[in-house]
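Presented below, as structure tokens, is a lone chain in the form predicted on its own.
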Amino acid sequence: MVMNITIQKGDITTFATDMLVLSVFENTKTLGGAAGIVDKTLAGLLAKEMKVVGFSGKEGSLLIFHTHGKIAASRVLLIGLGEQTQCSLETIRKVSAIVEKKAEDLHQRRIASVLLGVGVQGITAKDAARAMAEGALLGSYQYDKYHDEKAKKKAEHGLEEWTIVEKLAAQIRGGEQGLAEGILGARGTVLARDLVNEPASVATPWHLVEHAKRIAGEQKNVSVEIFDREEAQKRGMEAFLAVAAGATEEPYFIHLTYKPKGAKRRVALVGKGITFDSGGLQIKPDNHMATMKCDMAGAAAVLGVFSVISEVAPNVEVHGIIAATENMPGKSAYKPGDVVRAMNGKTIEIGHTDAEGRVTLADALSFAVTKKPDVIIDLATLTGACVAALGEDIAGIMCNNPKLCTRLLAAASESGERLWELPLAPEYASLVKSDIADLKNISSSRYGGAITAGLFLQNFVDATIPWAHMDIAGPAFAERESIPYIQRGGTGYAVRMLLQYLKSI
């Protein structure tokens, strides 16, 4: 994140700048706004241009037009906004994504614009600037540390600084705070895009506890605990232990608290910590083990939500809750047929070892639970059913507080993360049962998979305290760039949501 995204009061016709970027809608007659300001200037040629070359206006169509010297701007790019009717904040961020993307194709060091789509089906200032900086942002994302080429390229034809200039200064106040909001959200999606992304020789449980250290150290009213193994067992987490019996990479429970001076609710965000997952001793098939650095997923969003989170202050105490450790198949592991205990005393037969992540989750749970908080939320890249049933870009939800289901469904919505309710069925809750334990770890059934893990889950939760889960399989590695601002690799799924939901409360 290297790019330095301003707003500032000036006049975008006076404003010198090696491009100024204007929006258009789809189909539109007459050019108006900021627009129409800069085509009265030009003498009209940006319209007579817009008509011979057929610009229509289509979301993300790009229209570039050289000034020669009529204005400050040395180039105007023209970026359609789509159907008026149609346009959104998500429209705002991918828009925004693709400007900057075209800005480092052709060189540009510098641009301007006005806030785009604001006072369109309500949008505000600060709206509005939120999307954009999200937008150019993490469009701009790339992991390059492996990649000298790349990063250099970055370097000699990144875009530098976007400047937003407007004339009102209640437009310029709105638009300030909507831009420090993007950018601390854009930094913890970005923390977590790079831990998803790293080499899982490098991205260990000890790499998570790093950055857990790290962050406390960093952030106001944030504090760590760390759990090694003996203190894990110490605590009866025998679940998560079993899971790490194979693995050479010591395992680490880790629990991050945010406390605010006059908090009077608190939430525990709980994250799927393994750090690669080979299936253990039922062992994947090769092309499905190929991204499973990124089983880390909801750890990396709960590190990323604490790598801000004195800065955007929401006025909740927090705990972030990890069990990190890989799943491997070496000589101690668990094996099928194995019965462990949780650390709320319930009893887990292990039917498949590939279902690793609610047994760690079930120790994570059972630990939140003992912080006594308001609100529990699991994130958890946790079954291919999930992706079956959604997708790729869209995660699944099952609660057993309505209310708090709304909230997250409403925080989704606003940061453009797509997620879907799923239920938490009661007559499928046999499928979980085990002859010779409490529960096993597998279902039954074919059938159902994610509604039946998260069913499994429900078992480590106080009954009494909201909770949330959120599978998130689909949406957290993108095997493919089907939006502007999302690039193959690790995503950072959930970080922006968590922090509009913890704001909102």
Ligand code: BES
The other form holds:
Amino acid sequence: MVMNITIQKGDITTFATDMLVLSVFENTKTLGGAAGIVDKTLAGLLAKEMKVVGFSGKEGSLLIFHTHGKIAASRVLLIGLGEQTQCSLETIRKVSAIVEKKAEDLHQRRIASVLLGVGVQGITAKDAARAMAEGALLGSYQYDKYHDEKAKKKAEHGLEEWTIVEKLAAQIRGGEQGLAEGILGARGTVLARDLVNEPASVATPWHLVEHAKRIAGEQKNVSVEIFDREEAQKRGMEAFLAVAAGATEEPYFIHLTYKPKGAKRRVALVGKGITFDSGGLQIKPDNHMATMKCDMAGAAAVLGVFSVISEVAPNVEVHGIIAATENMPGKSAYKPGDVVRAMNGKTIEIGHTDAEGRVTLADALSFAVTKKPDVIIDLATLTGACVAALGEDIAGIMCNNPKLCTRLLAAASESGERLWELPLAPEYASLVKSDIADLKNISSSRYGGAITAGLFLQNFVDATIPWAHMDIAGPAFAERESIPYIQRGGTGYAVRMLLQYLKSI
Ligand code: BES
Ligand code: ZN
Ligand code: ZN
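The form predicted in complex with the named molecule is what I need now, so please give it after the form predicted on its own.
Let's see the whole complex now, leading with the same chain.
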């Protein structure tokens, strides 16, 4: 995150910058606000140009205007915000990302604008600023560690400074708060994206351990404990270790704790941490394996949250739990038909070695329960069935507690992350029962695979603890570009919604 976004008091119409960004709602008859004033200074040329090229203010539409020295900025970028009645935080995020990209295309290093969308649809200065920071910073994200040319181009021509210039002191204060929140959310998200994008040969279980240790060193009130294979064995994590049996990379169980003074509630965040999912002995066909470095996106989201947690400073104790291993068909790999006992004592028949996520989560959730949390939330790239049900952009959520579900859906709506509830249908619970063990890691039905996976996990949480399971197999990794502030690859899904949720309790 090289780009800087700040807010200051001043008059945008006379602000000296490389490019002045002015926003216009769709179908506005006369240019108002800052755009109106700048248009006047430019003797009506801006409005004329809009007419000539047919610029209507459609969401995300752009118009470049060269000022030829008539005002302090050498260019004006008009950006359409769409219909005023449709303007939301998501509009602001998207538009901010589009502006950022345009500035970069045009090699503009410094741009300035007012707070976008503030005042419409009840959008406060704080919310607008947060959305702008999220859109601009996430929009400028690029995974270029192994692409020198892209990295060089970004360093030479990328946007460096976005200054928000506002007249009212009251809006500055809210704006500053919003920017601070937005920047932290983006920072956590960027770490999650980087971890997912990193090749599986680099992002090994030990790599996740190193990040957890670094975070514990950097964030106040955060500590970490790591269990190696032997320690996990001692603690009865046979299910986790069964998946790890075929791995070349050593597995590690990671437990992060954030414990601020005076916290009354305790939340456990559990992330699926399969650093590569080959399918195991029941190996995946090639096209299904191609993106399986993403199978630790749940773990990456947990690390993303922890990487900024003491700065976000929620007044709640948070446990971050990751059972990290590869799923590989090594010579000691677990086999279909094996039976393993999870930490909570329940036995699992392995029906399919590619349904490994739920097997590792059985121990991660059992461990979470021992911490006696008030809430457990797990995040997992768990099933292709969830992607089939909800598509690539929407995650599924299953809950044993409607209140928790409502809160998480609200947090997701606030952060602009698409989330939809699926039922933990008790009538399907018998589909994951086994003849020879308590449970089987595949369903005896071809249908409803996202739900039966959730029902399997339910056996490892305490019915008295509110628990939510998020299947993020779709939105954790983007195979196409559909949202301007989300690039192909790791998306950092759930980091911002979780921070939002933690702040709200
Ligand atoms: N990691 C996969 C799920 C997945 C699919 C994640 C697509 C991201 C994108 C998971 O471990 C898996 O292989 N699930 C199987 C379960 C089946 C064998 C019961 C699946 O969904 O096919
Ligand atoms: Zn799998
Ligand atoms: Zn998997």
